[in-house]
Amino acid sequence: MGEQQHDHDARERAIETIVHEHLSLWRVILLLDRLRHDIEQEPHEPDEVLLSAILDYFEHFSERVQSAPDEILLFSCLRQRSPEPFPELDALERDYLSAHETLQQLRRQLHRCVEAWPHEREALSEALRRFSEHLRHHIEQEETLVIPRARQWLEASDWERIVAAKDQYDDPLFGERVREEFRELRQHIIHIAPEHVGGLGIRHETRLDPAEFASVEGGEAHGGQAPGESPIREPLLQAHGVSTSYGRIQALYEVDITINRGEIVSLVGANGAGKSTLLMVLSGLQPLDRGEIHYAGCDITRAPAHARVGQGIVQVPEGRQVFRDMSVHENLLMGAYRRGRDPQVFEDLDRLYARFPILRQKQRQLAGMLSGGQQQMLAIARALMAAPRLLLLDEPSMGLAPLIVEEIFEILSELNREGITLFLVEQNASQALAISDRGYVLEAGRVVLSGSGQALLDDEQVRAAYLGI
């Protein structure tokens, strides 16, 4: 049974990684389509830096898929196992092998268009349209033909080879370093993309200088950092028999949850299930009728909210709730209010500005003037200024563009790797559970299911009720 599970894990790990990167590709393709529309409609020249970053992403994907300059191991295994002709593989493989030259042609066409704007506008728009359509078709072919047949035909030994294989840069095809490289590329795109297409809109030079253009054309590889060690799992917060009500309306019934140190734990459920109420109970904003809460070995059942903040329990509220008539800088300092004149506050502020460059750029602007994604960055950064050990987040992706949602979840994963424990209430159940160590399902004020994030993702009841599957 153990060997079968191991083989199954190798297959599912590989397919999950492919599907996840396909989803990211779809989002970047949609962004490219919006920017192409801007090229057709706007009077100013296109953003060469942003479009080059998008082309970097596509090129990096094509390069990392290959286990050698002229071989894609998944395709090779499929050819060996195929009981029937599979000519589509040849066309798909040619796409990967020719991607570098295709993208260099697009880079040169983009550069000519910027240099001679508005001449070449129509030619660039048409080239980007053809590229986008071809890439969409390629992804659809992989998802409708390649992955189903790979599930059906490949053997356990094939999946083990695929997962263990290294690409032409001698990195594991499905390793952490490669995923980190993709994350850094996506983050750069999100930061500099304009707000009207779902980015953060950081001001930047829009033209590549000649040296940068030569470097980008040459296709330099991007490096990533090795992941940190997994934190030790021990109870940080435990709630036992928690019940609370609003007047005569009971909201929670005998809720038991445990959040271990270093974990990401998600709470999912329908609207009105009591998720936000539970967060307010844990942060001290909603009193208990019955039950008790222990945090870091201490009973905090009756501790007021401000005392819990001082102990490291900090909440990012639903709807962001930034101080709209105060500047970004003042909002961040308010997050550190209980820390007083600690000199560490300003060191932390500098680190946050480095982590959230859009906030540094907008630090003197009123928070109410920020876009939704920028306000969510501010709400998270403000909470971090309180030096949390346990961060409670209430619907952090609500109302945000898909690119920003992806960035928010990457930030949360990064904070967790740095040692912050996260308890996450999220409408996007699939994305929340995907990054979670464990999760709870709340229905009508009661915990009805719990388990690992992956187990809940695989649970038919959860998939039908909360994932739309």
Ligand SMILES: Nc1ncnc2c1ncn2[C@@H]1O[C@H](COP(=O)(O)OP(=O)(O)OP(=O)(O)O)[C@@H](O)[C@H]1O
Contents of the next structure:
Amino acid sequence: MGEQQHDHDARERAIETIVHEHLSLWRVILLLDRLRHDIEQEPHEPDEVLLSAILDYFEHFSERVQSAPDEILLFSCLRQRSPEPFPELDALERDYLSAHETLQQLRRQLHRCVEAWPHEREALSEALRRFSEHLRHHIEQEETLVIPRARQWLEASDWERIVAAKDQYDDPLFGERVREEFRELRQHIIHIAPEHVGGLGIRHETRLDPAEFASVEGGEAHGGQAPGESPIREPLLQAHGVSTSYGRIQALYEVDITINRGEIVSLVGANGAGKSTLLMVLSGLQPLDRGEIHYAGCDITRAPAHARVGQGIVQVPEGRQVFRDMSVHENLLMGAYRRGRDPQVFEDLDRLYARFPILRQKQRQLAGMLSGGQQQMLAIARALMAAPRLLLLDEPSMGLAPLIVEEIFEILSELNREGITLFLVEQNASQALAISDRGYVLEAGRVVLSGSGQALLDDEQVRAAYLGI
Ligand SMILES: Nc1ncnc2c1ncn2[C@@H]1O[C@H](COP(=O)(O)OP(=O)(O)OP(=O)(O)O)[C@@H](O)[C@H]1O
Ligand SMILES: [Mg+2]
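Now show the form predicted in complex with the named molecule, given that the preceding structure was the form predicted on its own.
Full assembly next; the chain just shown is listed first.
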């Protein structure tokens, strides 16, 4: 392994553990918010045992951070390397130091509230709200300031030391044993959470309202026009002259594509044609050599992947890639991670569960235990949690039984009717083109043909090469 690769690995390992723990924290915050909502809405008193278990979780976390040399090292390296004052760092560190006191206050308030119910109800809900806001802010600061700056400023030797501290320390913050402790704490929370709250804070009653669902996705439903009236197509995403390579292997050559608002656009092509590569270019995971990408009127050629997700470009990855050792429910919450404090998240979850009843039924099962079709549905549902305007799908029907494939295509059409624009990569060209407004054919990294879905279905060349007719 080259030295550079080694440095890179140390850095990525350290960052990955931080991000992982942020996600865990975020999920517990979501549960806390749900319970707070209950306290505000419902006439029964708060569950002191459950809320205390959640506060224990946060307390345990802050204690771990304070006693872990790797975390301390990260902060001290940042201080040392920072070319400019970094006052947020002090505030973040103070959060850890004051966590115990803050949590003690919350515990006292909780207890008072239960004793004096319902007199202290508003005070408790306000205190919980401030607490979760603050914690979210803390995580956001770490994600948006600490990690990017650490990436930029810390040197290879710093990352080595951080990772070494993590490894040497008998009980590192994010080491296996501690992860196990946190897992147990979470299991405990899930175990004692009431049924209506669900494993991580979700109600079950709400039914899907398609109109509402469309608005949640932020898409402009285009199903409303009169029959025969042709919709006005306005570009949502345009790629111009896109070329990219893997090292010396060029994978895409001067690719031009347009995806209009409200369309389903398919991309077909043989193995290795560059279909997945084009999706990765659009979602920001693969850098361009040349070309430009515009989305909703903005040049996003250099926008990082997470910024694109924030703007509504969301990819359902190939091979489903759900988090196999997380529950269905946790997988869905992960999809909403980037939406930050969007209060719509829970409403969206309810709607998703109504849309995919099988996922509701299996919400507490590990995703790895689901069938292939169910995993694919979960992958789509997870992407929907990120509130997409443009959904990029890489072979969603791959490896599935024909009946399930039908179902997946049905779901995709439905999502499109509700306003989500789809860009669909498929080997299953006939079915994909049949539901598509337009399509592109990619061969050896070049667009060789494009047209309406029907025109491509009728095209001799396409029929011979991709439809097996
Ligand atoms: N990480 C990589 N490193 C080097 N070459 C790669 C990498 N990923 C893909 N390629 C090459 O780039 C070309 C395009 O691959 P890509 O995966 O985009 O094709 P595809 O159309 O999605 O194929 P498939 O139908 O098999 O999924 C292929 O020649 C492939 O070998
Ligand atoms: Mg592919």
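Superpose the two forms; the largest set of C-alphas matching within 1.5 Å is the rigid core. Positions refer to the first chain, counted from 1. For clarity, every value in this text was computed on a predicted model and none was experimentally measured.
Inset, instruction - Establish whether a shift of 2 Å or more occurs at the C-alpha of residue 152 between the two forms, with the two forms superposed on the rigid core. - result: Where the cores coincide, residue 152 still shows a C-alpha shift between the two forms that is 2 Å or more.
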